[in-house]
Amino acid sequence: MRNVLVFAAAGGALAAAIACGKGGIEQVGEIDLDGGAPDDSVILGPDNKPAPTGPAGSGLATGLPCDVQAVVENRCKTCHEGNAGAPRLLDYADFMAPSKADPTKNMALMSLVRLKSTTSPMPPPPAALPNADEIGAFEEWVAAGTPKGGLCTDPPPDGGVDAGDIGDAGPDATPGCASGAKWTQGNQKSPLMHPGVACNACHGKLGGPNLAFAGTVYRGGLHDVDDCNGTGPPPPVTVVITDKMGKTVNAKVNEAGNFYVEAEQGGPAKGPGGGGGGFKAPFRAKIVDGTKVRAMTGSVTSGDCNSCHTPAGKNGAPGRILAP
């Protein structure tokens, strides 16, 4: 099990994996935490050896800077893996690669100038605009001369979950749809849409608010299908995320477990039960419900949770998010 990161419940109830982070960027006998770290540094995992490397999205290490990995999971990789004409643009080698529209330019600085573009904006029309915080992080990056990013996610280690708790949900999984209520009027907007479907991927194509955060958060269902609605009030569950400054918000689950959290154009993330703009990668999460809480243990740099949070579970994590 690889970068599994773990909402541990409290009081001893059963715990649930959220991935998607990935390991870190070090130059060899110096630890640096996203400060940047020439090209050819050596990735370094918790154990200070070399670590996997792999695409934004996969749990493994891509060598971009947090803030930028961050923007790369909400708003580019859904196009970007490599398919249907569109370039990749998954890991730093990728964004380093020179633009085939303008070789002068890598695809870094080309990025910007399509996130910035007021005629051909990226990402294209129907999607959702990226905010002042999203083309900041580019802008950040490559005025500082696109260097490596550092260490963004202190995963647990091996075997963090307990699999006598839950276990992965492998091949084996049998979906079910534990509320026996499901999502039945298609892509009409609403808060209570598609639970369980992975939010950000689906604005990034077919449009909608530009979310920063957003899940379904079930009680028992661990491999409960799409559009099988999640928990709900009563009594009320909020999630509670936290980036890496300590900064916070909270996200009300509605009726049918959804939550989220909305980045404003220009301005503030705002959310049903708080708001939260400058929110700088990796995040956190714990759930709250009444008394009781199930936190990560490790950290992230996508706020899209049902992208891994899928009913046989990726990237490591064993199937939806559990309330406790």
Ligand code: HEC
Contents of the next structure:
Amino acid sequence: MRNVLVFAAAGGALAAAIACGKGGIEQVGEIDLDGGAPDDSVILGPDNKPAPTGPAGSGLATGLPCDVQAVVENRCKTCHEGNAGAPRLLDYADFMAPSKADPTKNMALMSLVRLKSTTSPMPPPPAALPNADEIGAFEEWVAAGTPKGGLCTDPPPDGGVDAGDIGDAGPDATPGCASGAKWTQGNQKSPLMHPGVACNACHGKLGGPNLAFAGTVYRGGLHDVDDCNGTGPPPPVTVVITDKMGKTVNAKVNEAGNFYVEAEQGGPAKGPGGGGGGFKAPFRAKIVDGTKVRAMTGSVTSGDCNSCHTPAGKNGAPGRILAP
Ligand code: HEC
Ligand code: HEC
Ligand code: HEC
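Instead of the form predicted on its own shown above, give the structure for the form predicted together with the ligand, please.
Then the entire complex follows, led off by the chain already shown.
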């Protein structure tokens, strides 16, 4: 009985959205009550063929708007991958599912409610509270009636990864530690901490700053193990990140090989490379060392660089991010 009621409510929302669309009247308050209805349309790639789809973090099309996808990858995915305790929130269908706490709302609308909540915010403490950019990404999406997004990232240079190819780079990975130096101080807060480990995945659970972009650059050690220090200066190595609009931020690589750009928390820009506020996904990245450059050909929506650049490499990445 409950299911029937929920279905009827969703149908009502669709009718309301269509009515508003036809009349050309924007009634945000009415549309966002239950956030719109599921959309079965196919996502097309640049070649007009159906783009490969996958969950957030895979680099494939999730059906989410790019800026929402970026927030999910940077701040939510660490808990909402579908393990016990937190519902799976990785693609469009997940966000169209009814909330467990209040089935009259879908997960997209409930996400907005929880992002803005002062009593039970998402991500939950000790993680840094969401900033205006992060709330804004969900706010815009819900106000627009939660439309399906397109393909955010550029396909890899070989012209196409099928969903089936996504996985570890393969058995040629022989992990070591080229620098010979390792981080040994556990979760002691430091810009040098846990080189090689996905920074934001941990900060989302255990606290630490909200980093728009973070990772580790290695020299030579394509398959170096977690906590192995990467390359430090000299010579100075810089990570240059460019967003969809061409906005650029430079992050200096420190003694441990780590780099990061803090997401703005409403205050002035912080961090070695300036602030990470107002960035629009997808992002391009290159590593610059004097006059030499090593660039990522494709683009990504996740700022948690080490989540793909693991020792073996995930989601098609070759392994660690290397200095040029
Ligand atoms: C540290 C782990 C963690 C992180 C990070 C996190 N969540 Fe959650 N989330 C949970 C847990 C556990 C629950 C279930 C208990 C509850 O509702 O508080 C939950 C519940 C929710 C719910 C309610 C589901 C329902 O059925 O109503 C939504 C929506 C949600 N999270 C969205 C988000 C979004 C969006 C982000 C990122 C901006 C996020 N969460 C980040 C752990 C997390
Ligand atoms: C396993 C968990 C974990 C990982 C992985 C991790 N951190 Fe942290 N980090 C933390 C925690 C917890 C804190 C905050 C501790 C506190 O406030 O006492 C923190 C704090 C920080 C701080 C603030 C330092 C200060 O002096 O205030 C920076 C900068 C930082 N981390 C950078 C990084 C970078 C860059 C990476 C990835 C290369 C990373 N962290 C990986 C857990 C982690
Ligand atoms: C979704 C997974 C993913 C994420 C997240 C990711 N990368 Fe990559 N990266 C790849 C893949 C796949 C390649 C190889 C294909 C290419 O160059 O586009 C790659 C290649 C690279 C290369 C070139 C490697 C070489 O040897 O030529 C650099 C440099 C790089 N990435 C830097 C970054 C930085 C910096 C970040 C964080 C802003 C990042 N990557 C985040 C998947 C990812």
